[in-house]
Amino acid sequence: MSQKKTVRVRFAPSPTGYLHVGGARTALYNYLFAKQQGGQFLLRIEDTDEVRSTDESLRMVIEDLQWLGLKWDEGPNPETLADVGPCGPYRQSRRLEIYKKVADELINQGKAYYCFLKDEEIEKQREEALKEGRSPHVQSPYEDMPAAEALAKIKAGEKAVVRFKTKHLKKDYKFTDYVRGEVTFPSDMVGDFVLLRSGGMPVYNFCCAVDDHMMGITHVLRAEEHLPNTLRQLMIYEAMNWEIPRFGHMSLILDEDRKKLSKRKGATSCHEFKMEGYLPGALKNFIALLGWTHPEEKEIIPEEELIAKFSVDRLHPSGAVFDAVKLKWMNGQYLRAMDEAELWKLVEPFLARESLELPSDQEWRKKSLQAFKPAMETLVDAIPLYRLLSDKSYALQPEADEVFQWEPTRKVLETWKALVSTEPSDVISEERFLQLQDMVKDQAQVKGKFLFMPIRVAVIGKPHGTELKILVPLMKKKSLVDRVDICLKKLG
């Protein structure tokens, strides 16, 4: 009885800039299969794009994946972009030696050729198709050139790219899909393609199918968009009389008009996500449901279950709507479940940005969040919440001008001061700041807004906003007296 043989998934950006959601989805689908089925996840760079693919753009894909939490088994180390694993080089530009000998044998098979036709000849036979009414499909004169006339042709100077035939191939080729099901492409969808280019770079199609090879790849997940690459590839597979991988291709990620999302309807990179203060978690159980559907229907899932119930069986084939809104929900969900001393963490950076000044003590902090978190969905909300608190940010804002043309205003500032100045607690409480606010009303004989509205604006600066309650007892004494008497100086 042979044995199961170890599942090796990969994914293979192109790294020309910060990882897309929908890159992101598919990496996560991958390490979830990976992790779940107790194989391996390997990381390879698709660089052959030699003008947009740099360095600095693989660390922008590396330090998003990283960000996630998706580590890889195989591929460059994080840290100094050097291969980590058997198989490597794992950065397609590195391995062009291992294309060449790959394409010198389909050469000397038979299978494949060197082309020497020029862009305008190729594009005059496409018009003359076109016109009849035929597929645009390249008829090489140089198909049946021997391959030795053909380096004679290179050695002297012409440049060549090498094709692979197609046209004596005449069936269909099959296979199942993991989320499409049945697939099934005729031969004469293509024609002869190229495999490598006359610099010696390959094309996509001729590296992944080599790579994928090579590095043992047994399940290939990727987007829905590949799906017409996978015809080229079974026939690079077939010639090379190679093992074809199991093939699964997921739906496309859409915006809320049913059309693949795209930048202009806002944050779309993981980077964007991270800047705007969504957790790792939080995005990736949300990407997570984009294409797949946890056993119960579940949407909070953490990522140990995650891993526990993925399976490809559950992947559906319709295109998944990128509901902004509910992933805002979904990281609020996520930011008030956590522990205030973690969270305070990753709520400081945002803080510190802005120069805010607050305490530094620990417990300080933790009733700050105990008290913010409930009106919080992302960290980024936690800058104009703690901006309130900051002395150095309190300014009288215009919409309280109207508070000052009040008549009772000034009593009320006067009798606040005089009520906080001689509190024997540098905190007050949230009760007894209700009975402070009370006695206000009493002994300066107002109520309604001319009692509220002036206290607010001696606190935050403004008639409107977060609850004083929740506030006052986050400030210190000397913090609202302070801030009364420049209500007071402005009345003069």
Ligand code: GLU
Given for the second form:
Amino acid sequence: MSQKKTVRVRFAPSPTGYLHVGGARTALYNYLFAKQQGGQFLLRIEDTDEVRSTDESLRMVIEDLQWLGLKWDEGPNPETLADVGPCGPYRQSRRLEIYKKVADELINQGKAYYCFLKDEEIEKQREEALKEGRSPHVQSPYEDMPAAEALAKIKAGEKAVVRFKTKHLKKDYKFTDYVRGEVTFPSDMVGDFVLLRSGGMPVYNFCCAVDDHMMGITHVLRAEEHLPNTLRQLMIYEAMNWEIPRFGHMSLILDEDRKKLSKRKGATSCHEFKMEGYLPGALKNFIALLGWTHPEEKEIIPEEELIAKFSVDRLHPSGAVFDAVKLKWMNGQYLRAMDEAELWKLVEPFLARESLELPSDQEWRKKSLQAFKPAMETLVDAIPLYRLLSDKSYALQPEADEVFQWEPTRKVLETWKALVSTEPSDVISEERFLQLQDMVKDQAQVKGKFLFMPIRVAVIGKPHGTELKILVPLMKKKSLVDRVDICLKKLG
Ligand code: GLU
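After the form predicted on its own, can we look at the form predicted in complex with this ligand?
Full complex below, order starting with the chain above.
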């Protein structure tokens, strides 16, 4: 009986900066699949594009993956970037020897060859082929040159790439994709393609196939844009007599206009969402649903359930629309479900940037978050709310000007100040605030906006905004008196 192979999947970014939601989805699906199957999730760095793939951009990807909580079993250590796992190095730029060895093997077997064609010659061939209506595949005069002869030319200083030979492969390549179903590629879709550039740097399709094999990858779940690459990779697998992994190519992520999601329409990297106050759990839940549905079509799905319920059968082939409104709603759900002490830890860094003056006792923090949570969808939403409570930020807004023109305003403010000042307790409860407001109404003989708006201005500096019965219980008596004094001073 054949033993079931341990599932091994990988996320293989080419680091160019923070993690895009598309990449995050690829990483997430692979992670969920590995967890569910009791397998391993690898992080492989495809950094053969030497210019853009810096350590800094690698750190950016790693930071986002960690923020999302997608831990890998093998790959670079998140702090030191040192390789962890038995199949390293996990950075392609450090595996050049390995690719060279496989290329040599293919050359020795006559399945690849050194090609000395110059760029201008290739371009000329292409133009002629197009003019004559032929496919623009390279026709290399070097495909049958004996390796020894080619090596002698290289030794003499000539530059050569290593090309994969396709002329014997006159057949269709078929495979079953988890998302696309049966896929067939005729071999003549590609011509002799490059495996190694003249400097020894491998081309994506080559190092990807080599690494997936050497790292024991059993399933390749990746973006739809890589579907055409699969043909070249299948050819390499076949030539090397390697077992072919299972593939699943995930649909595109689209914006609301059904165009490919792009930066121009708002945040697209995990880092941006983090800075905009989204919670990693909410973003993960949202991203999981971009191309996959829960068997009972549930929307709020905690990570353990995502792991339990994820299945490649439920990945859909049509483009997934990124609905920013839904993401915000979902974030609000996650945020409100959080315990206040935990939520405070996430809110605090956002408030710290604003240098607000706020009480620091736990009880107050809890009370304030209980009051503000219903009005928050993202962590950033906390900033304007807490700003209202910070004395340093209290200022009369231009919208308040009109209120100062009203005849009863002075009386309202004076009565409010007198009542607040003589309150025995340092903090005024919601109930007490409503009583005080009624007392102002009776004593100053005003009602409606002439009552409410001056008090509002005296508390928050403007006549509209968050309800005072929520805010006042979060403030100290002294703050309330200092603020109404500022208003009275303006009246002169
Ligand atoms: N480095 C490729 C990318 O970032 C990965 C492709 C693959 O998963 O095979 O798109």
